[in-house]
Structures are given as C-alpha cells and as structure tokens.
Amino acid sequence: MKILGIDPGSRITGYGILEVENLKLFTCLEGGAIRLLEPSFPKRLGQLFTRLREVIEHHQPTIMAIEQVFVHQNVQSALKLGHARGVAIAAASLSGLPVFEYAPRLVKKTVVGYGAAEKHQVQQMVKAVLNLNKLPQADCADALAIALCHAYHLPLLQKG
C-alpha cells in the first residue's frame, strides 16, 4: 500500500509517500516541498493542482491522508488553507483515491507521542522512524507524520 500524505498550504504544500508492507515496515518512497510562486490566489491553487496530479500519477499512491483545517489567529489564513485542501482532495478523489483526515494534534500524538509537539521534533521522529539520512523540511516531515499517522491507524480503521 501506498499512503500520499498532504500538508495544504496556499504557498508551500508538503507532501511525502509512504510504502507500508504488513502494517509494519514504513519506507519513504519521496518527500518534498511544493512551493506556489504564482503572484494570483487562484493560479496558485491551478499550480498545486496540477503539481499533485503529477505526484499521484507518478507513484500511483493507494490512499491519500490530509491535515484537517484548524484555526489559529487568522480566519483568512484558514479559508486560504481550506481552499488548498479543496484542491488536493480533489486531485485526490479525480485520481479514485480515498481520503482520511486528521487534526494535526492527532497527528503529533501519534507520531510524537505529544499533541502539541513542536515542529523540530516532528521532524526527528519522522526521520528516526523512517530511517532518513538526514532531516526532512519542515512541510515535507509533516506530510510524512500525516501518513505515518494514517499507517498507525489501518489496523483500527480495518477492525472497524
């Protein structure tokens, strides 16, 4: 099984393939940054489209897992953000593929073993985890801790 994990940001969506064999062994196919230049909200939101259109085509994932919206401060910066969720899970669904969503809190319990775990230490467990030779970006870690995540929870989501 291939898991697509998505990072959405209106300038930088992270995003990292996972390979999960016997629910157990965790290899990073690629990670990486996707970073929108375009001056224009909405070319921004053309450009990531088609850059994940790519990806998935590419690796051929099986699931796709994505970070939840949440509010921090700034109400325009979580319409931003859910505008480019929108995009993914519709490159996503286009491409036939299930979505699972989890709040990022969830997302540092699981991999972290602490909910408001700080970005620095996402990113060391995702490299200590996956065996990495070296520190993953901060959006593409996240990406990874979100399929990590969703990997832990196949066992719970099979039983149910």
Contents of the next structure:
2 protein chains.
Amino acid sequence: MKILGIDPGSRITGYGILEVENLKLFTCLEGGAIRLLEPSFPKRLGQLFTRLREVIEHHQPTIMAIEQVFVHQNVQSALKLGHARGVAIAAASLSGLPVFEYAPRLVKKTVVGYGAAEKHQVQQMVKAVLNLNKLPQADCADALAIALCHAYHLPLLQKG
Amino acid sequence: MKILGIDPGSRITGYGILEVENLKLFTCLEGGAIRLLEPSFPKRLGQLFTRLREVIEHHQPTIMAIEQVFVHQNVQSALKLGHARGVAIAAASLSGLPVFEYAPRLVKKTVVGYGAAEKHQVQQMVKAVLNLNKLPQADCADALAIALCHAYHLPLLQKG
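Now that we've seen the form predicted on its own, could you pull up the form predicted in complex with another copy of the chain?
The complete assembly is shown below, putting the previous chain first.
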C-alpha cells in the first residue's frame, strides 16, 4: 500500500509518498516541498490543490495521513493554516482517499521515540529509516514522518 | 457582470449569485445554503468544493466576494472555518475568479446602513433590495449581502 503523508502550510507544503510492503518494508517513492510562490493567497490555495491532485494521480496512494492541529498561539496563523489544510483534505477526499490524523507528539514519539523531538532529529530519523541518501528538507521530513507514523500503526488498525 | 457571494461554514455554506447591470440594477439569479451532511469532515470539504464548482460552472460569475475573518474567540472554530473557507477560495481561484474580501462590519454598514446590524435585519434588507418574494435563509442572506457589498463598491473599484 502507498501512504501520502502531508504537512500543509500556506507557503510551503511538505509531502511524501511511502510504500509499505508486508507492514514492515518502507520505501520513500517521492518526497518534496510544494512551494507556493504566487503572491495572491487564493492563487496559492488553487496551486496547492492542483499540485496535490497531481501527486495523488501519479502515485495513487490509498490513504492520506496528516497532523492533527490543536491549539495555536496565534489565531491568525491558525486560520491561515486551516485554509491550506482544508484544501489538502478536500483534494485527498475528492480522490477517494480516507484521511487519518495523528497528533504531532504521537508522530514524533512513534518515529523518533520522543514526543518533544526537535526538527533535525525528525529529519535524521526519517533519513535513517527510509535509507535516504541525503537529509530531507524539514517540511518533507515532517510529511514522511506522518506517513511513517501511519505505517507503524497499520498492524493495530488492521487488528481493530 | 455576475458576483458570487459566499458565507462559508464547516456544515452550512451560504451562497448567492447576483447579477449587476449598469452598476445599479441588482438581480438575484440563485441563492441558497449548501448543507454538508456527510458525517466525515474530509468528505464535507470535498462536497463543498464540488458544489461550489457546479454553481460557478452553471452561472459563470466574474468574481467571488467573501467576508474577511479577523479574530475569533475560539481557536478551534477559527481553524474549522479556515478549512471551509480555504476550500471555497481554492474552488473560486481554480475557476479563474478573483476573490474580494470585505470586513463583516463593512458588509452590514454598506447593505443595512449599520455595522452592528442583527442577522434578521440583514435578511430583511437583502429581501427588500433584491425584491425577493420571501425572507432568505440566514446564511444565504449573508452571502447575498456580501455580493451586494461588492456590487455597491464597483463604482469605486472602477474609478480606481
């Protein structure tokens, strides 16, 4: 199965496609950061939708995994993040993908072993687990970590 | 020209299509409330995108007008509203519509004459100005009020 992991933002959205075989062999098929360069926010949201649909079309993942968002200090940034996140979720849903959400601490705990892990620790662990030949960019690493978190939960989900 | 006014929400999104002739003759071509009944939030966001694209496809409006969102007491509801709003803005942007935003107080002041007007006052004024044969539902009235607010600003925009 293929998992699309995503870390949305109003300017940069990290994404990663993880292939899982026999619940334990993990391969990164593609990972990157979608940079939205249009000055207009509406156009950036449109671009995000189009790019994600292209990634989904190309790899045909089975599910999308995304971080849950809880409290944000700044209401304005919560609102902006909400816009990008809504677009990403709609793009996945319209492609028939179920969306799984994981709390940020759970993602770090599952992938790094420590819920308050720093960004660079996530990058290093993602590189090691997926046997990447270089350190993934931070947003891409976050997206791959979310996909990995879902992959690690698959045995539990399948039992339930 | 045709203006799409929209009042997004995570369960109900009001919308209205306003036709403007000679900057002063206003006709409501369609108005309603898109009720998202799916229990899953991702599916509701997908539905919202699809329904809005259908409305846009059908009426071919030139622009979309939407309320600006400032501070929200509750961060979680700001975030949810952000998701729906992001989807609506992406749908418009992907159809090539520019998006104009108006502050809620400005919409009420422009349409009702009073920035702190109550919902029912907005409904009554929208009914009167557009010569509707019944009181529009509240979310639909808000959407039509936003479209009207843009229509009233057209002479200023065209001078600029």
